[in-house]
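The chain that follows stands alone, in the form predicted alone, written as structure tokens.
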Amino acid sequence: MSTSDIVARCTGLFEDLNFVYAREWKAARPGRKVVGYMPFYVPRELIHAAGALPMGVLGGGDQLEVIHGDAYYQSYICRIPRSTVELGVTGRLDFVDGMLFPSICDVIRNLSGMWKIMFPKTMARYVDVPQNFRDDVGGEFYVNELNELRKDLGELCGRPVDDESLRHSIALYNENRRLVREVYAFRAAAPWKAPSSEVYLLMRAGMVLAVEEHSRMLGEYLEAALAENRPRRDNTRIVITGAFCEQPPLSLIKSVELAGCYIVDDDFMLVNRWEKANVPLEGDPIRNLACTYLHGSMSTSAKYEPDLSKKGLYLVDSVRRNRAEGVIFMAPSFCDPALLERPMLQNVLAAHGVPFIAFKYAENSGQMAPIREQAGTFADSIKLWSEA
């Protein structure tokens, strides 16, 4: 199977908002359960356990026009919750079981009352997450959270969610991250063979397929792109930032790279990378997930940072691993996460002598010429400066 082929699957996935794959998933087998969670971390093997699909809902995009939405969250928020409120009021999400709302932003947080309301068939939580980091604190409280989603999810699906099955999901999840993460050094290493273009949209898959499709659709496209020769061009090495939650249009990552840039890391898609190493499948799986949470997971916008000593590092950690020559942060407007940190992690940055720009977007941004030009003139300045 060739990348264009791998490719075409995801992208058909990606502009579908009437969730054809999940739809057909659920009604293949009688008492079926499908849980949607917004884009970012949320503990998917436990909705694997329990027998159900883990479905990630990313907003409308482009594609949608809000129009119901618009009536239930003011305007000087992000777009996200707007959109997310059109694709269940006009039915997209009609077949959705249980929705899970994780620790991103009031916003989100509310959003999830919300939809108690609205949608008062669904089983709707909020996955809230520790901001102490001892395992004494923080790790029992997220130990006491997951045991409870644990409880909901298998009463919602009419199964407990036991120890071996827990055991097994970690194992598809851990062989998931794996892939996930091979994929990411490959594009690293060689992003002329890997676009950032085409490697969103195989993480944008995973959101939707079955673990274990996604998992052998990695695997596909690492062996086709290894295999495959593509131009090198004389590009910009660059890290995107701010991206964790409201997903930026198709167009707008690929007029950053028609600017002149390979996108070497990003984070655009935390779900499936928020785990830096496997969960441990030995002991009690429920305190696995919570010490991998405390001790093993990403640095973000989104995430408490007891130690202000180090607030910033991660992101120049990633700029010399990737080896990239500059970063864009490119965050959704209104995204109060993103925006208040970008000054503290471009103060970082400037004392480690890292190049940066800023730009905002909105899912549904159309006008991408400026951003293009933006992003072309800082790829020319970092080339140019980088031979003075």
Contents of the next structure:
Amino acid sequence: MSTSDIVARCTGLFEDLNFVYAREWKAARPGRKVVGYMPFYVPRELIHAAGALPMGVLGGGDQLEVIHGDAYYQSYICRIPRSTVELGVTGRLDFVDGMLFPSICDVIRNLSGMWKIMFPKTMARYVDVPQNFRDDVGGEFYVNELNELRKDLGELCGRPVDDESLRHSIALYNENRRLVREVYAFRAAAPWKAPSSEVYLLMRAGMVLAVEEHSRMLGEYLEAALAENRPRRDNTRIVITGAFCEQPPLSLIKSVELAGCYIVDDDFMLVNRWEKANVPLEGDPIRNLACTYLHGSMSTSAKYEPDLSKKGLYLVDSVRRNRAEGVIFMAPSFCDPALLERPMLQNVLAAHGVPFIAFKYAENSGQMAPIREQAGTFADSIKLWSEA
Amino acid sequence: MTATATAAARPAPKTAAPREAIKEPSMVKQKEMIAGNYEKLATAKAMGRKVASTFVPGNLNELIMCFDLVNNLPEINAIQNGLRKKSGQLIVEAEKRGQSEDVCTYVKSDLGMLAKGNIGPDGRPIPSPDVLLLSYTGCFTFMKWFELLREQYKCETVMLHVPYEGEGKVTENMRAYIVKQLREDVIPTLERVSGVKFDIDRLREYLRESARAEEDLVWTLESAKHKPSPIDAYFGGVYYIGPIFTAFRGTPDATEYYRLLRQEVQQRLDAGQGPVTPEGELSKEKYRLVVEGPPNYTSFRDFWKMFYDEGAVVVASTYTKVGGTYDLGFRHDPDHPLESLAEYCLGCYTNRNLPGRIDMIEKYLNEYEADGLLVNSIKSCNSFSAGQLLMLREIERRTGKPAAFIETDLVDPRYFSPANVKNRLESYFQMVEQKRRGAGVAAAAAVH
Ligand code: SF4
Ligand code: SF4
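Moving from the form predicted alone, what structure would you give for the form predicted together with its partner chain?
Shown next: the complete complex, the earlier chain at its head.
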């Protein structure tokens, strides 16, 4: 299969706001369940082990006309909750049996309660994660929370989640994350061979496809991308940060690339590679998930950094590891986590001599010209600077 | 959101011939208390005292006192600067220094104040904290706020993560997690910073004192069930929660304040009097309202006057529950000190899920026999505001009472439009009138 075939498949999934794939998956066998989740992280292994399909819900993008959703939110609140409500109110999520709302910000947190009221037949759960990283404190709390979720999901799906199935699911997700990391590493090594607009769609496909199928797709993409010859440009290598929840329109990612940037790292869909290494398979699987969260997961604004001297270094590491020349702060308008974190990250970058620019977007932003111009000027100035 | 005004900051009337403000003993007492705490802050370094900064919801004042720490509450400083009309320039300063126009204005007012030399609202310097006690309760912004402050002060920071009541209940796991953090992290850090050894009996004593004050606070808030209400539970309520939500819970001063307050309210009740307002007593109660959401502080008095002019009294508000939901029965318990602190944090209003918040409002509308609900939606505060339009619909559906929505901000004067707010309020009161007439006609029809 060529990259364009794979990308065409991903595009179809991305544009399908009726979630036909997930509907068909559910209809294929009686009793199957689908559990939706919002950014930035949920333990998808638990959903999988319960026999359900985990499905990422990332708002409505720029194709969904939001009519009802706006009636639930004031103008100064970001877009993703309103388009998500729109998806719900218009029946596009009527096949979803459960919805998980992670602890990312107060908007998603409150949406968990709204969902309970608006869609009482759907199991809606807020997923809390520890902000204390000691095994005997935050770890213990998270183990108990995960067990609670495991019980709820077992009840929803009509079968208890046993350790063996959970280990099996962890193994599948370990493999998936390995491949995701490989795609990211491949793009960072040869960004002209794996354009970000493609990698983005590939990762988005992981929000809806069954994990085995997504892993196969990642493998096929890697093989196809490696084999294809694509022209190499003298683009500037940049990292994108701040886009971990409401997603930018695809045209925005394309615009940044067209402006002369190679995106060598991003935080678009953290859930795909939240765990940085394999979750161990031996021992208590719940404890393993909890421990990996505490000690082996990525960093983002919604996760507290207890150590001031480490604050924001994850971004500097990403710049170094991926040989980036600059950072673009790309945040949804009105996004507390991204916008409150931004000045701290910028200070860390400045201290390490990493150039950056910042702009805001909405999932339905239409005007790309200013962004292309800003990103283009940024890319050019970095090039000029490095040649000087 | 959170926080409280104080008698000390009651803004001076703007008119040329100001009405003589009624000064009741409780107000004088509170004014002294607030001034005393600012005095402690201003002299802390000279006196060799250590300072802790913390938040109003999940405020562990009793614990802080166990270590002889002076308690500084950045939200209160932001409010005080708002009331004194200083916050606008501080916010602009923070935005100039890279803070987004989209984020909470408490944070920006605080960072702006710091950038301009950390001169407190009373014109005296606020000392750098020795410890930031990050009680992460009911608001995501808190975590970033103290990370931002930590970056500036480079001081010790201790996080107390309070899980959210997503399922509308407190679980043993949540309680145990908080207690463990207190034992393993918070208390050892405060011991280290202060050099004072933790004494649980001292904590018990403070908690006993807290519970006394809490009784009188609840009595005061519930006095609004009478008709006419002797208090305003939103604008006036902001003053009533002052001591208990801040640096005084657990002190004999707070107990004394609430004793005085209760006496005064009892006298007003006996005399059939309405609430005391900056414009004088509200003698004719025309409308009884429940308000959801924090007030605006930069035009606090003008805002209040809009209600006064219409004869509207707020009989219950959710804002007066952000620092504790005592009216739902919680009391600090000296027999279970750490568990009780955990329960307290978990129960703060914005740590409750949306269905729970709606239930509370519904209960208020019924128990306080209110005419309707008014939502003051705060641009700054997603914790409060995200979901309020659904809350409003639900309340209308469940109670049949009219609800209205206004939008302002806490301490950013750019987002308070007096004309808009006034218009909204006027049409809302017309709605209430119509509803009453409708009910009257229906009642008459039923009789005939
Ligand atoms: S975009 Fe930001 S503010 Fe909006 S829901 Fe997502 S994390 Fe929260
Ligand atoms: S977001 Fe709301 S609750 Fe949080 S600090 Fe700001 S005003 Fe307070």
